[in-house]
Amino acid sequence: MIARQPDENPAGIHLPLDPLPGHTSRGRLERVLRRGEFAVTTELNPPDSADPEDVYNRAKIFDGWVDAINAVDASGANCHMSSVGICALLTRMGYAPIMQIACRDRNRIAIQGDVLGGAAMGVANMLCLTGDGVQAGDQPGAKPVFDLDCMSLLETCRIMRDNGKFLSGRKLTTPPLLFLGAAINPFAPPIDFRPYRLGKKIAAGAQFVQSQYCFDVPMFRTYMQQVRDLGFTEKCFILCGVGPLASAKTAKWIRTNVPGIHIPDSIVKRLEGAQDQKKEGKQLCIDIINEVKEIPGVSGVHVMAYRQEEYVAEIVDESGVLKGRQPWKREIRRDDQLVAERLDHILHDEITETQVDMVKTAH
């Protein structure tokens, strides 16, 4: 029988947890992260909706497989659903949100509103993003703003939780207690400079990473070597980015069309060579999960799996990533089916009482 994690707040799962000693946030991440655990996270695809039942379908199918969920903020420049919108889904049923800040769209008021708005709303982890160009998303003509940077943003977010101020300097009257991410690539040139990137980031205030996609095991295994002589994973804990590849079409014009990701011609082999292709890139990271799991210094993974999210379950299953630890689950309760019953009466059934009438018989 598998464990679960006591990682709920007995009041109400969707209230932050008790704060602890040494915590920055009162968020199950980070506690995770410190009880020295190996730490899973994912990707939630926001829909072009304003549905909330999409948000929650596809939040259910990462149920005990993850320890969080990014709420991605536009990437790529394409627009969706907004990443505060998705975390303010979130909360409401318990989960834990990481919730992705990109510069390109706001500038350093409308951030710093959202920052106070998603810790309101019980987001206890902040990703900090410069974002895409709008270039290269299906609104060119958009204005960029870019008034803070991935390193002034953690820095503001910083400031605002240790030091209870606006950037103007403005007191707060309360706070937000959060748990600062940023985004690393290893694979990126200038390969020697990437360590030391990082060493900015942690000095701006990031306290968790996440990496582009890992598909060069030995690349990033020297990086991390190099990390870890900088002493920076004593500082910082890392999750390498993974994800299966669905053939090695995919893998092709990814590397062709998607700055950033590097990707070996030996993996594009094994995938033609592989009789089912999208069944093979499932096992590619899987295998590469068991090769960064053993890597000293990395505290996690953070698994990327666009349009094929259904396979997030499975790869951390078969990777066996967790060691038998199971994350918070949503579980279904008595309240939610009378919740859902009412509303139900409510929509469909007929009315037999006007208003008129019912102030009527009340007098």
Second form
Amino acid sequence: MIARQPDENPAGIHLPLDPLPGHTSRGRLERVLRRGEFAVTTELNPPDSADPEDVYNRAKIFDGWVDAINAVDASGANCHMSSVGICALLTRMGYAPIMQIACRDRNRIAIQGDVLGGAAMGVANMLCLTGDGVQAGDQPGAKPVFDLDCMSLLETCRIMRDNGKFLSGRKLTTPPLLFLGAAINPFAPPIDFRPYRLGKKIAAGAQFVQSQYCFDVPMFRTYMQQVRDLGFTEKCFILCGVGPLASAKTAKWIRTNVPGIHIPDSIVKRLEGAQDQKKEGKQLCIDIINEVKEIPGVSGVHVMAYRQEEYVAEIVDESGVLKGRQPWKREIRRDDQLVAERLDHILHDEITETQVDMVKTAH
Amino acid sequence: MSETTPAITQATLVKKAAPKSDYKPADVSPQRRVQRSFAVRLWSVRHSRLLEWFYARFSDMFLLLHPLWKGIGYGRVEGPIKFVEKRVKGFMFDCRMCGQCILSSTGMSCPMNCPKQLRNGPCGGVRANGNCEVEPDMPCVWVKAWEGSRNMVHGDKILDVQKPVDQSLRETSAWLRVTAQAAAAREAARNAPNTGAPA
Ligand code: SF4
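Rather than the form predicted alone that you just supplied, could I have the structure of the form predicted in complex with the partner chain?
Below, the chain from earlier opens the complete complex, with every other chain and molecule after it.
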């Protein structure tokens, strides 16, 4: 028998996994989380191109280090390849993408269609977001849609999955099997509302959440304490967002220009004092991971290394969060390899038969 | 030939002019541009408890007048009531007439003033000073909503998950709709024991 990786469909890597009791999706991420393993997710930097190889190359560097890859939906309101497109490519190759859906660009008609389309392509995880305002991106003149908000979007997806219906009540013949996610930002005001807001998201259907960049661990710890006291950690998997800062200058720039990301002074000071700021940024990220993984209720980390994607593997490796486990990795299956080896000669043999030759040999 | 002509779009023109002029229309949404001050809106949030009490009395009164509305016809009173409602709520809360008022669940801070029109709580981009991500000089509607809700008796209604806005109800009177629904519910409750008794 050919040894296969865990969480892989023997009939083909691009196919959904067998349904398991207590699981709402047929994807890998839900299995990893429900088994109680510390999950690692990351974000694919969406290409500004129509070349599928760009997506595959960018996904390749995460191979064997992450459990799922977020396909972002025009993050920061900048135009890129769409999340549906990226998911279509990734699912073909067996990756487990998390399809992000932002409410900024599409209304409820388009979104529900995309949910069905995504699920049909084998996307098991969907992350419901509000989305940044159009003013943040490269096309501030665009019309902001915001027909749904993240909460009603979550509820819509949940209704589609559990009740097998559109928002309008019209029936679906096959409901999408989804693992539903949402985003949280424990670091933005109103701070004391934030834990309750997570509760609202859980009520609306969130099964896992990814947090905004965490640079202030004490603040995150307080948040987690409140969330645990409210009993939300039993109902929802919480992944803490982390990422390397390239330099003190970037940190300062982000702090002043990107609303919602909170970077304390101590972090900036630590970076400023370092010889090699880039290396220190990476080390800082590893230190933060090591601190947050000990917080009860944290089920994983979401590593966002925008334009530093090559560091993700190192960060995951050096922090040791996987504890020796190797997430699914795209590799040539042994049976395929066997066939390839045996038939390799076809590629090299000179077999230019003419039709006359064929007739001759046939006799 | 066509390759050599540079594409000049409206966007490039605006972008080119932007650094030279002080006025950058892209920095504020059209909604905000017509708005001058947030004073009244913020007053309403500060007095959310008083307004909650007042609205409870007010809606009871509207319900008492149900026979009158019914007599004249809801369709016919809609116009004048909407006229008043729009002006009163517009002044007090900067109401946007979504037609499905949830002020009592949002600490008397109208969520339709949020540039993303979120009805279920703040987005992740609220600035550290509590101002809006999109419109830096406006206090985030949801930070205010949370403050307002903490003063109210039924403030925890802010934790309910709200349905998406029904755009077909825009520019209609929420007061009349709530009254009609309450009247219908009262009627149904009155009829229920009657139909239940013979069985
Ligand atoms: S910061 Fe507040 S008001 Fe601004 S878009 Fe976000 S939730 Fe709405």
